[in-house]
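Here's a solo chain for you in structure tokens, the form predicted on its own.
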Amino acid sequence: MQIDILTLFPGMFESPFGDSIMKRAIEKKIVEIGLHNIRDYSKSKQKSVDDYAFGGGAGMVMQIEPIDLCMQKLKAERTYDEIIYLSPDGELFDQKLANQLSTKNNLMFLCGHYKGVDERVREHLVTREISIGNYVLTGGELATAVIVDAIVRLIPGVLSDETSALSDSFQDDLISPPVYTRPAEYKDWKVPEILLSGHEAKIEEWRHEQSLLRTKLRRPKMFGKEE
């Protein structure tokens, strides 16, 4: 998978993509990530990429030209399945969307800043708008890192145990059941006996019951979707 990210602050991705699973996925060339500084496409001497909003109001707006020039260059190199703008009012990101995006070949992400981008970017240049929650961040970089992480871990070959992702929370519209490891008893806190029984069918039944219970308690709006 090729992922290209348009940003004003490429350095913000060094840590999220420089460790753990993301680092290994990049090193194994399962995913290639390109970071593109939008300022490099500004035609002004100061490399400015923002200006005042027409009609007045507080805050600056990212200009369309540098964004368009950067996108044109990248689109000349490959065809993108989606060009995604991170926006607080975009569709809410969830596991189902992560699954869908993980099957794509080429994705482009646009990270906004200030009061956002010129509306013509949203009207003519992007194909999808996504939000990771009903709140506002200082920019789209952190949201992009979250989405890319959720997508990449689903690509075959990224996780050492490929079945692990299939049992994640939300994959079947349920929250994952509780998990335990050694020791079986710690400070009189004991692991449920069923997990030590070795009876696979009963263990799976217990886990499903626990998933149903947790979903009902913690995500009541989701409860019942699996039926």
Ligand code: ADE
Second form
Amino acid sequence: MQIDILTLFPGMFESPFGDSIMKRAIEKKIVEIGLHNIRDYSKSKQKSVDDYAFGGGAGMVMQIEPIDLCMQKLKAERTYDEIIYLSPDGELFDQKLANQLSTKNNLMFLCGHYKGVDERVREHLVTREISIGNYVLTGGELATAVIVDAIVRLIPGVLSDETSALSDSFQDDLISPPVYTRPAEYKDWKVPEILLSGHEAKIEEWRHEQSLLRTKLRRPKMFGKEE
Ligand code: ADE
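Alongside the form predicted on its own that was just displayed, please also present the structure of the form predicted in complex with adenine.
Okay, now the whole complex, with that chain kicking things off.
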């Protein structure tokens, strides 16, 4: 998968993509991530990328030209399945959307800043707008990192045990059951007896019950959807 990210702050991605599973997926060339500094596409002497909003009001607006020039260059190299703008008023990101996006070949993410981007970018250049939650971040970079992480781990070959992505919370509209490891007793906190019984069928049944219980308690709106 090719992922291209348009940002004013490429350095913000060094840490999320520089460790652990993301790092390995990049090294194994399962995913290729291109970071593109929008400022490099500014035609102004000062390399400015934003300007005052027409009609007045506080806050700067990201201009369309540098964004369009960067997109044009990338679109000449490949066809994108989606060009995604990160915005708090976009469609809410969830596991279903992560699954959908993980099957694509080429994705582009546009990270906004300041008061956002000129509306014409949203009208004419992007294909989709996504939010990672009903709160406002300083920009789209962290939201992009979250979405890319959730997508990349679903690509076959990224996780060492491929089945583990399938048993994630939310993958079947259920929350995962609790897990334990050694020691079986710590202070006087014990691991549930059933998990030490070696009875595979009973353990599976217990895990499913726990999943249902957790979903009912923690995500009551989701409960029953898996049926
Ligand atoms: N940019 C600012 N806040 C955001 C959010 N919650 N989701 C996606 N992009 C954002």
